[in-house]
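Given next, in structure tokens, is a single chain: the form predicted alone.
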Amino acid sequence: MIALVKTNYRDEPCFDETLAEHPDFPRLIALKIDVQRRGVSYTERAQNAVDPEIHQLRSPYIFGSRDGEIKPLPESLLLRDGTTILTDPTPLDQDPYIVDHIDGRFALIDRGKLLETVELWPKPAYYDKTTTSGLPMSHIVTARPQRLNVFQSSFCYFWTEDQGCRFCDIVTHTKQQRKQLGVPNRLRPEDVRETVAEAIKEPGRFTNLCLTAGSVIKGPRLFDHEVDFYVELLQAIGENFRTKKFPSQLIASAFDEEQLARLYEETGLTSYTSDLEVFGEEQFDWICPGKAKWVGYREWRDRLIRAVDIFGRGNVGTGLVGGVELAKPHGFKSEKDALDSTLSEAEYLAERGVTTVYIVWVPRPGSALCGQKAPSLDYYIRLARGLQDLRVKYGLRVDFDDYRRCGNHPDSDLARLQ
């Protein structure tokens, strides 16, 4: 059992007090941020109201949860404006939001106050089916609001030298999933092709696909084997479509121009993301030692910029684990300094056609930064607004990571308002 560390947010201003400082910021997006920041705990009454026949439950995922367990809990909450909250089950002693079931409705509660009624995601029809090889399709391709997620592998080779990203629990969690759920080490392209074919039979449900996995440093050149795996997988998926290109996003390592050209020319891929995770060379070297050793911050950033020539302006992105730049002991000492530095780097990339989005940092128990505390809600609101303002300034879209397809980036939720 993974040891958990208590984290408490009760010494902070409450949700409404913080939001009062940002009267022009959408309340429901701010609520999404705070629920992701603090996590959720489902009451027994709420758990009894979950119907696995109609509600989508948590499926195999690339990262673990804050309670360090695998339980049949809801995958996500939906707010009344369609905003998605990808929930993170969290022990009560870490001061999460509470999900209860009151008068026939699921409700989001904080410190005894009912803030919103919420809905649960409806389960896709293909979740009840198996592949020809006998695997549950829900273990092969998982669903987001309007997106199909393919986690090709949950192993990252940076971990073999104890140089995995410090916020990440990808390898510890995949071992847990293999043992408890029987999730395969690597997906077979035929299983993925078959599952996608079944998923897209549901009219209007899914509009794009996203593929991601851990980094593979092997091959004649760095990352060549990783590229091979993705080409094979994307070609298998492409058999389901009549056009060469299909709406798709790859979140992968920082490939060189030849590797990127191969992905673009030999598959139906339409957008490419490679996550820097944290901006600034000093922070990157500490938080992402494997990425720093094998590629380096400046080269990783430059490869993103060069990818724009292949995929086009606005079709290349990078992701941040928002808040990890304030992790102890080597992170920024003040939220202002962290925000100024992050937005400065984001603007450098935006000027060159690269979009930046963030996810809320969750200090997971299987990571090197477990037990730490994420920064304030105020910080995340300012970061979300700052990144969206840059996209508006430089005319960058974020279609492949918007609220309807991904649902995990508070800053891109703002894009539908402008």
Given for the second form:
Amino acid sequence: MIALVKTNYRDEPCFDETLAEHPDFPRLIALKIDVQRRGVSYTERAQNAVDPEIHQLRSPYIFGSRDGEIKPLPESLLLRDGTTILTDPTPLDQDPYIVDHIDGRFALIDRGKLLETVELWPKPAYYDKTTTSGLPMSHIVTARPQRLNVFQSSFCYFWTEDQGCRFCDIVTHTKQQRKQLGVPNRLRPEDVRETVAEAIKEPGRFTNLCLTAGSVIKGPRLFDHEVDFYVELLQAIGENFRTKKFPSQLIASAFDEEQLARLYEETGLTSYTSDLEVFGEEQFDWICPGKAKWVGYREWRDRLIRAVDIFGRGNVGTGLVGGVELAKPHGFKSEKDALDSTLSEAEYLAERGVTTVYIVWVPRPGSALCGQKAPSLDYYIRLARGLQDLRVKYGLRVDFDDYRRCGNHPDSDLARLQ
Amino acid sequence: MSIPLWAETLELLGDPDTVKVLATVDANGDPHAVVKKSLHAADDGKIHFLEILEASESSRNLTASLWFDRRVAILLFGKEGRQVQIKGKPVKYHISGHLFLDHYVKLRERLGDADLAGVWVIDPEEIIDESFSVREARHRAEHPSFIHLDRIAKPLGETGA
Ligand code: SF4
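Moving on from the form predicted alone, kindly provide the form predicted together with the partner chain as a structure.
Time for the whole complex; same chain goes first.
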């Protein structure tokens, strides 16, 4: 029997009511959004059915989870259309979806109703191996169903001045991971090279690499050291490939043209993302005080646009923490105003060759906005549709950050039909 | 409603000489048909095929069909003119996991440096024998009045005129 979760955690229309308002929006993508928005809780039966030999358990990640714990639970879920759901364990009193194990299959349940059968992410072969330096490879490079994640360092200098982004829990989580799992603070390029070499031995498993970390403001010029780290790391990774360029995404600070040209010319990097996190100067200044202080909204945006000249249209993107523009107390008061503002700024960037994707905002316990609630499913559906429509309107592709090469953006899941 | 595949359909699907055509429509209803040699009957009673080109029109249309619960059609054209049409729904797309990896390895053994984007699963819902003799008999039985009169006219000389 499935336990019914009766709670008024959110006062809003149910999933089916919301979806009925959007008949041209895929139900599976709406479900993904809602599962990301509300999180999941694994029943005991589901936990017992997890087989660490074949299922990928949670590995070190750059950001934390909403239960604030590090437990050996499944990394996440796959829907039957190949859509990835990146979500994390959530306390029952926050009204999560339930993952149960019924008739030999994992299933997503809401209020006692089975909505979809799901699969757990398969464990990659290299997860059982260790580097020559003795570190578990799963601590060096983490996997998604089709991508490798290299989180170069789990530290962000904006936090040292108490100017970290308000939705972010990177440093809180880093401390927890270091203490509980012994995850290194900064990766050594040689460990990464060796791990990637091992990972790509598995046929058909991975389609790209993503590198990211917190911002490093140090260096002769702002971010020079951050660029140095990435160049070194990408060159080490590149030793594994016979082509100069390899499908890859760097999510990093807003670099200047010289820094970007260096990354493009000296490494195999094929795409560049720098997250504005939230659109609009006023919101940006409040939500991302470190970014605002060291670069500023307009300059950050201009740097993205200039990156198009180096990486090309369709290879430059920015990410939003979708919904944080409605955070209290300074965010938009209405979802309509937030959507209009966000889409108009996304259009400004799309016209100039920069694509915008969003992730669903999860007010995590280790962040300054903890305790708040993300906006409605309706909002996220409209945001996903709006961002994808802009890509179609301006003929922008998002191949480097789509359902397979990333899997964390409901809007770029829709690009499968583009 | 999912239905079991007929013995003759299984035979056609398994015959390397059968021409196998997959017909899909996009989200706006625009049709697309293409030969897909890899269409085959799988152990789960469904029809699978290997998508090599990740951004192919078929794959895009199958995604739209899966998302919006629409059917696709498969035409099998065998030796001696045997024809079977199968209508069904795409229900799953394997992009990772055992089944995918197994096909990936075998495909590359067979074709050399080829890629595999995914394995589509189509649930058969309707099977129609499209062989001409069967279609003609069916047509005659259902629409007896659809015939040109000269075909049923008495030969000249036998009329009262
Ligand atoms: S830049 Fe902002 S989101 Fe990124 S790690 Fe630093 S504080 Fe977190």
